[in-house]
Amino acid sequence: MALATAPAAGAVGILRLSGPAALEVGRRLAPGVPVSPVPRHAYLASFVDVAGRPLDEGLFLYFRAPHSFTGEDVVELQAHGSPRLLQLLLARVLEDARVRPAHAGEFTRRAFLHGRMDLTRAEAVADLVAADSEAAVRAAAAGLSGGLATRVRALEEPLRALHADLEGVLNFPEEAEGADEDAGPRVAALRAEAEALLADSGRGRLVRRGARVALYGPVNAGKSTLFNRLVGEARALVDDEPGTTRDVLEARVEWNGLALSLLDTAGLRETPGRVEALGIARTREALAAVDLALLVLPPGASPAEAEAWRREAGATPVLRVAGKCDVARPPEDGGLPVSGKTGEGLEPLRAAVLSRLWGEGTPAAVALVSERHADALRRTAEALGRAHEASRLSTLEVLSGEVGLALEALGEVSGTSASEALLDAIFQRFCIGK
């Protein structure tokens, strides 16, 4: 039992029970309901206390297993959303011995464990409540349609029909006699399907957490006033002092969908003072850790300097700006115009940076990926790459069991091969009563 929507004021407040005892103690609540409710039916009814006196009115909802999210008798009561009202229902329902409060993600936990749901929908739950931008509403979406389990499944079960050859090759020579001739090929189509998923799940975590895009460069380029624009508001101080910005302001913008978050950094020289050096040393920490890198040069920039200004990013790609383009056009190859001042340019900016990020297509387009699924699927790949090079080199005996564990760790997507404590540690970041 727990309440479905927020503990706060609003119009309708939902409470939620789930169990073989739901609609009994549903019905203690709303006692004019129907001793057998029609499932799916909304009843209008009076909820009362335990003296039989009237609370509110609001809908009462029955669910009958399975056809119901978890897959179990499901109750919904959608009183007024008033936080006084809703603590009233909940302990009157508490009252009842059969009757517990439900923990993070529970509800969603047991339609997985019913079979309503393969793990990724399940998560998918989770990142669309979550989803603060419409790519990752869109992609969560299809999560839940089941986009991530497809091409999971279709790696899956031919894995592990796979295993089950070499397995009964292993255990029963003579039945299952030439059942691996083809390993070799099978385990190299495997391979690239895996390295492929695992390729598209660096777009997949991206489109879940946001990307993080640094302007950086030498003092004066313009960064702060570039900065601003592509904000639409005047976050940063601009002045023609040299080392005005002492640094790192972010701010988030959402583009073609997909969210970002836009670093402004202190500007690069070689004698700054003593704040503006620590402005610089920050500004550094952030080339480590964003997605893309905007190096925005001043007028007349040398390929020298922009070369030794770009090695600053270190390994972080790094795409070229050249700012203040309203005061001297940049050479050809010179960087993207643009001007913060005036805004020119700022829309081929914006597409060269989505380009640089994502390549073709569009960020609502990509299955939404975790770290956890990540890894899982780097470990996949990982075994079946050791796998095709034992049905080359090595025993039978090495290649089945490459092959179970790639297996193994596809299926901590899936769910398929998911342990408690797997489990434990997915849906406690749920939300309770979902």
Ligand SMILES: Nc1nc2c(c(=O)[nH]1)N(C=O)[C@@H](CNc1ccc(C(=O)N[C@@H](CCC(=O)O)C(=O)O)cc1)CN2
Given for the second form:
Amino acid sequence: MALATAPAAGAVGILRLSGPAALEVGRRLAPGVPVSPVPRHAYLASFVDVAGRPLDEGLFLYFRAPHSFTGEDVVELQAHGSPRLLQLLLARVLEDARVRPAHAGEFTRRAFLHGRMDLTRAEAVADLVAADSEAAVRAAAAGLSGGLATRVRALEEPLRALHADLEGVLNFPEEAEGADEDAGPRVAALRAEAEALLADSGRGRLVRRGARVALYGPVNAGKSTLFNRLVGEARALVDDEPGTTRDVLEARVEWNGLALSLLDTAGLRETPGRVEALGIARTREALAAVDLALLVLPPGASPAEAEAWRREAGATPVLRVAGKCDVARPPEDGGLPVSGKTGEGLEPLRAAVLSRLWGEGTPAAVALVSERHADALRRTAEALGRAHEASRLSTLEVLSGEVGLALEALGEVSGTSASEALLDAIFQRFCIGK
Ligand SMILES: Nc1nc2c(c(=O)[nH]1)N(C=O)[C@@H](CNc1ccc(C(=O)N[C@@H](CCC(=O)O)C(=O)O)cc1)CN2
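Since the one above is the form predicted on its own, can you give the form predicted together with this ligand too?
Up next: the whole complex, starting with the chain shown before.
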């Protein structure tokens, strides 16, 4: 039992019960509902206190197992959204010894345990609740409808078949003779598949966390004016006095559905060799932690200067921007011409940023590989790598052992081999009532 809606005043508040006693317990609050209600029918019912006095008039819904979210009997009491009223209803439900408050994520965990969804879909439920950009919503929705589950299954099933073949040859060499013949190529194909899935995890991180993009470069290149333009409000102090931006400013935007944190760093007074102490440390720190650095150079910056600035970003990819293009046009290879003052070049800049971050296409409905999935997929691919070695150099036992390890690691993604501890860790992230 738990509230399925936020514990705040709202139009409607939903109390949800799941388990074999759900109907009986629910009917104690809503005695007007038939003993055998029509499943999924919305009954308008009076919710009453222990003395039979009405507390609310709401909707009563019954989902009969296994046709419910959890796969168990589920009852929903959809009341008016007063937190105090919901508390009274909750207290009344809890009087029944068969009822206890649900743990975080317990409804979804039960759905998983009853085989209603695999682990990737259960995690997509939490992702959807936490989604704070359109891309995150679309990606979680794709995961919820089985996008990733399908791809993982397409890997898990042939891997399981391969393992069964190898174990067959080991245990019943006569009957299963030859089943291990093409083990090498099968392992190689599966490993390539695991690595292809793994390659998507960078995009997953971008969509989930949002991308981080920093503007940097010398003082007075027009960074703050550009930052304000990109953010759409006068966030950064703009001044002709060099060095106005001392701190790193951060603002969130959503471009093409993708959430981005834009950072405006302090302009650096000197060439990067001899830099202003204040600001440079923060700028370097900021640059190390972003997905893309926008190097904004003023008109007339030399190629040598540009190269020196580029090096400041270290391993972070750099996109070169020619600021203040309203003052002077940059040369051919001087970077994207942009003017924060007139707004010129902003659209090409946004497009270039997105294409550097995302590659081809727009952040649409791709089912995302999370860091947890990536970790398990990496172990899958590694075990398959060792299996491939073994297929050429070692015994069938070793080969089958590695394939078994790959299968186990992959099972952590789908949930077919998830330990209680892993499930605890995953469902703890959920909110209560989900
Ligand atoms: N009021 C309410 N809204 C909600 C939920 C809920 O539990 N209650 N959900 C949950 O958090 C989500 C919807 N998810 C659901 C998923 C499956 C089933 C369900 O009854 N499935 C059955 C029947 C399928 C069918 O008729 O097509 C099944 O899968 O067998 C219900 C809700 C979002 N909105």
